[in-house]
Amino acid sequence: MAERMLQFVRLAQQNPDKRPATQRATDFAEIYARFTPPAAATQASRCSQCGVPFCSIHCPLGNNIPDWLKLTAEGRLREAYEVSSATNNFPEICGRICPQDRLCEGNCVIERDFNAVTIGAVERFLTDTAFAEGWVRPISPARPRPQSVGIIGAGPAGLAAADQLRRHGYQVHVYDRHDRVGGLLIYGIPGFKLEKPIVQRRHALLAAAGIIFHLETEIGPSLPFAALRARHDAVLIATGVYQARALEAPGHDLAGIVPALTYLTASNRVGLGDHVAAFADGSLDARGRDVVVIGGGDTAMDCVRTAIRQGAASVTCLYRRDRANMPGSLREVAHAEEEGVRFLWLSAPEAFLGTGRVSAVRARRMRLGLPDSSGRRAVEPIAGSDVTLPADLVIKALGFDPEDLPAAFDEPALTRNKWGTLAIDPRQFTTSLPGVFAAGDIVRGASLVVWAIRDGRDAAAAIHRHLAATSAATAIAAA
């Protein structure tokens, strides 16, 4: 008999088994085991089924979390999966990489005294079970439509939009500059958080649904943007943001100082079996090196944990604020500390030292001052507090800026806003060009995968409304 809900008063929070740090730090496999069905049901039964589900409210996708937790507790796993996937195109991915401690689980009403429901682990369990049982099938549109949509970017926003538009029956073509589908999911996020077969499985499912992928196709150099617009009835730009933010400090141009995405892409490509010259010659291999990572977001955590797995001699993370004010997931920080990463809080680089190649980082200790215009406490340097850290590989994880797409696409009429991202009507996702839409990080700036999925879904709905209205107007004119 299925357990009743509200079991948090007698059942403790229990995550899936986590591999020991000494073991997991030697490979790129995911660190958590899967729940067994009884464990998933037991943990799902801890949900309080509250009248105002803050977990759903704080989920960018508005997932119906209490509903699928209740179905899981009752052993109705297929129904639970159907509810979960109704609002999320890629629950197997979000269950693995979403910062649940800042979103759904962090806002669980039982968290304060009883610890949150393990929402992410149950979500991962449901979708993995659905794939294993054959419940996940390619889309088969009930009503194919003749209109086509071209999507630029095969990352989470582009893929979510492609999935939704194909469900409506449109002919969907996805263009990407890389040789694999997934964007940051395949090249930016390490395997210990998201194993690559998970992404490749989803690619195969979308391709089987009739979505056509044009890889190694860079809009502008490979295919003019004007030609792309001429091919399709609507175009969605979902390129993401990839340009590393600059770090202007003396010695910043020394060899051995690399952007985070360059480093992570090389590591992921090696894991996928590619030959990467800069890894083969040691330029992007942390083995035996003293590594310093600058930044406090999730990308910085990906870098420090990757360096540990590559066999770095030491790994230090420099962040100018303290633990409580860092933007990344505190769960990821805990994983990194377990694996041997040293954190130097309230520290910022002052200069990079070395002749030709970096050999050390001179950092200055900081203190937190009054809140700035964003509400975050400003940082102030402490005079005479410099420390020098040995470093022969420095990784800059300071965030990402958007590419100048009007220049890249040779389309000056494509308008950007003051932050350099594409300017859109926030309700319709329309750009300054007729029939051209935009979504994801190229609009909102660097953000979470789950927000990219939400934007892709909303943009697809806007494109559907636009194409439906265009078809109706054409039919009226023809009559």
The other form holds:
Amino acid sequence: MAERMLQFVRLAQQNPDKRPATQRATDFAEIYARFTPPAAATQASRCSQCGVPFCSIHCPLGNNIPDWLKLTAEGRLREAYEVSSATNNFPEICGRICPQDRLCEGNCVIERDFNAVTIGAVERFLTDTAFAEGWVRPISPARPRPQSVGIIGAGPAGLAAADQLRRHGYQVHVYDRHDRVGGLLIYGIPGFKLEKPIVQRRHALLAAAGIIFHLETEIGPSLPFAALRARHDAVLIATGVYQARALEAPGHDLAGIVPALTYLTASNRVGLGDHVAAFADGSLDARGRDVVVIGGGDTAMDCVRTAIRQGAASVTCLYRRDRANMPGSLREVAHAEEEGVRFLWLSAPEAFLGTGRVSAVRARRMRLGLPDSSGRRAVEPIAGSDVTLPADLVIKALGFDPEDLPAAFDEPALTRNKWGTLAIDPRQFTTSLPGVFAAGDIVRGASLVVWAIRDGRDAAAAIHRHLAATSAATAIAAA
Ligand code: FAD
Ligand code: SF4
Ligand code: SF4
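One more: the block was the form predicted on its own; return the form predicted together with ligand FAD.
So here's everything in the complex, that chain up top.
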């Protein structure tokens, strides 16, 4: 099935089949089918093998995309998988949930005139094939090392770091306050974007490699941070950001107004088979309700699409800017619109109405003004433009801020920056505390899975350098 490359002039872009909106709106399964091997080879052959591959430059992991596309086109799938997994710990996850339209595919040189190579779908196909064929095996470190590393947080940053450090042979312990591994991969992102067995399969693989998971262990309340530091030769903080931004409009404290992550976590838990009291009693179930979601990011898109799947009577998304200026992926907006979500662009909540429980949202229309100091166009309310929407479930998806980790860890010497995230040396990933490193959203602020993986990998490399230097110094001192 060897294919010649540069076929973009002859072959149209073709993504894997997408299930019809009416069908997918009734379940939480992923919406795309998998490429067949011939389809993957054909689509990979569209790549023009650029000398300067902008796709790779704009992939946060610097994935060697043209090489694995060529190998895929030639049917050399095992080698393609090896190349793709050499720079990415979880390619099957990135292939599913990276906003490719803003990263690799959005910067593919053929995008403008011929539509991009379907990089994400090929990446996903390769790793799914590798799992199916048994090519993905647990790591077996060639040289076990006695030093141990404690990682706080089993999200993508912590897991990527754990994987890398175990490859170096360290004793790796991952602590998480949740009962399952994955961070936002398991309890934030819904199954229709990332089915949970994909995350659980990675957990099993990491555990089989000898990484020890301490679940339901919240550093601070269940295990003091100082005690954790005493246990390990190095510590990595990868705790993410979870403080939901507040909404100050009148009536914001009425019943039926809930934070996005509370809503999504409940839905994901129910999907995983857990009993969730607040879902069972209807508080976090959109069935039959008029739902209004406030926000324009990926989290808001996940909420609107979850509400559709739960059987909401209506789902409206309020966002104060327009479609072109929203932070979320436009692909996700298109999926949501197909599934029946109504978008009210240039609208922001003025007040929540109701007695005891929310029954409506009064929204004001906005217009875009001149760019502000950040370069984004400011929004200005249009006087007298209020509209009232019926709403008996309102979901706030306005973004996340970091919690006060120095307070939570009872460690005032842990330094934060002006945004409240942890201050690190960006080359060494070191915090203000000796032997303590940090990575992922807790450093960057709310970001992307692919950046969390990148940070986890870089932090692991820095920890390895630190521990190697420490053991060399100890050996010299002992000699
Ligand atoms: P997290 O994934 O947040 O993991 C941190 C972990 O640390 C959690 O498991 C938490 O329980 C644990 N933890 C926190 N404090 C403690 C403590 N004191 N003790 C022990 N454990 C602790 N990105 C994309 O690329 N594509 C998407 O489609 C996408 N969709 C998203 C949808 C939603 C709803 C949300 C909220 C985010 C989405 N993101 C998406 C962003 C992405 O999920 C994050 O950027 C990424 O998960 C950050 O990884 P992390 O490892 O830094 O943190
Ligand atoms: Fe594209 Fe993300 Fe894969 Fe990089 S990791 S090639 S950005 S899908
Ligand atoms: Fe291939 Fe597009 Fe990357 Fe060029 S930019 S190497 S065409 S995938």
